[in-house]
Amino acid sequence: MTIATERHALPEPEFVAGFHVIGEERYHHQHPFHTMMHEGKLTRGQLQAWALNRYYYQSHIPMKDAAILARSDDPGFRMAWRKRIVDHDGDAGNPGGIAKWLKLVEATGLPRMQAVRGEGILPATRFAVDAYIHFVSSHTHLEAVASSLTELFSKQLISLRLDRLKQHYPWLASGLDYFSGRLTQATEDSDFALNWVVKHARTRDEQDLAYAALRAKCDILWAQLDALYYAYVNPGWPPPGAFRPSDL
């Protein structure tokens, strides 16, 4: 006969180390895509498929933090989390994070519409948005909130991204507001879900939950590089249909 071995939930400080040792291993900083980026070796043919592939990402992350939203029968939760959908939407002609990535992808040299339209984007970088999108939808409320944990570590690679891009691809200067305006967002709202995370998952089970779910969203991160990775840098196949560099 087998003992069942009773799990008790992890002290918070050990619960919270535990999504930064996540971050470490899964975190797509590490990616040779961004490897590459940071030391300057992509083409700007390379930069213009990064930026609009991930415009796609970008335009979803309000659908995804309003299904969040909707998750929630707490006032005080939805008037925190709707700042977020602001911050990329805009507001009072305020321009938000979406279209401050436009401006990326035309400081690349694209047109803003062929981002908006989604044309070329890569059937990998749809399928990865798609299922973020279906995970916070049909997951719990606290797995939902807490794949929005690779906040986490993104103040500490936008700081460095907007450095090395400044650095290495000056002709991109026009379309870096985005990154400017992420590095006390990020922060923001990070601390907000990692506190009502910690608050929230009160046992074993809904903690490791909590992880899981940071892995899945860590996941579909890497996916969308490995994706541009295979099409424009090795072994360099784009799919039918997608975009194609002049410098490819």
Second form
Number of protein chains: 2
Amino acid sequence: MTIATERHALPEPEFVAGFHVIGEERYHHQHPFHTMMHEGKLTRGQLQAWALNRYYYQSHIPMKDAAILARSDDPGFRMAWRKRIVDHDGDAGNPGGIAKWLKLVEATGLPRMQAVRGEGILPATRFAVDAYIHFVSSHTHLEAVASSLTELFSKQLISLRLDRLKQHYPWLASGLDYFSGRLTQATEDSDFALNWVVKHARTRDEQDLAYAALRAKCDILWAQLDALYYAYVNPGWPPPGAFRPSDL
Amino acid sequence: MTIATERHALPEPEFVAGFHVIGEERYHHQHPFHTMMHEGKLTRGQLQAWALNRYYYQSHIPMKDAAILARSDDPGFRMAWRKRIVDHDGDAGNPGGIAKWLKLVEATGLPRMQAVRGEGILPATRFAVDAYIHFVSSHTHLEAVASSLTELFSKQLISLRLDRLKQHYPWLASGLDYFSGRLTQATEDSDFALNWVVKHARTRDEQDLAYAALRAKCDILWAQLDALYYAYVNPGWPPPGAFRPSDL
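Please could you give me the other form, the form predicted together with another copy of the chain, since above is the form predicted alone?
Then the entire complex follows, led off by the chain already shown.
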């Protein structure tokens, strides 16, 4: 006798709600490093370390998106998705997200070339970001797209961050263009990605893979902040060869 | 006028000495998590977390070595290198390093299946170990082999660890076979790898690549202990979804 354990696909509203449950638990909006940032408790050196390390992430986003583009045989998908590469790399006369992040690096007081060269970034940053690119290249197209759904939660975090950075670290003012740009971009991107994932995750197994992909992406973001906290807040031990702020 | 800045290859003794300088600075023998371990200051839960996470590393070593094997067109090299796979996977009647590490996991009081399934391991562990496999697959054969040269330093560390684990954590006694086995294996392996690297790094540029590969490998080991220290010692915050020892 065979017992059928058929699992039906979740209805759309329930499926979508599941992403928000994952975000509430695992998105890095509640990471202690961000809490300190938003309460004005980070030193200049800690903000330098954050901007420097996060640049490695920012600068690899278009490579991640190109890897996703390269997997799609649908011109419509590619047309929608290529916008992300333009947003980050910019086009004639319009600086993209990467150039704007370099302004943030400079506003913290670090030379832009240090970020461009990746001098002193934490190995853990490199491992996590490279894992992201490897993930979207080696998993299914559906999982690759679903891993981008942290954008569902980023608008709220960026909006809060923009307020708090202005309030607590006025000397950063010249470096905040990145965040104002992302406020509209992230919403457009997550609307498209969510609709696409809802349409393409047809079975319950596929829906579970999409959830797992979002969890994996949250792990990638969270691990970067764990490493920053360990190296620059508490206990405050940068690994051999890593950036050491003058105020550490 | 062109100024020639010719760089000669380092003579063998100097080249070899350079690896030891890197090891002194960057090998994880002096990581604070190891210091605590060797001073008997780790709790059972912290040792569980270490054994569980390190299992992910151990269990991926033969995949790393198979990736290196797959790159060599020299039967002599492959014959020497395949020993590593046998050492870790075992053969009929002889348990390999992976099986022995599972005995260590059990000696800490965790079920072996938790390690086999990777339940609750730190994402940072996964990212670092996967980075190692990616490194040996995507860099030159010379760099892949040179990245194994941490074995030059492992005998001394394992010998110290074996003494200190016996002394401070007598309840671990049934789980220490892994370390006694590695005492002879690591020396044989590093002798072969060092000779091979010395012979195949013919230019100064190649010698520098070999040094960089050893540094990269040290970063991979060090980052795993940073993540353990952050999650289970200080501040002691395991990321969402990670193992939580009962004594944390």
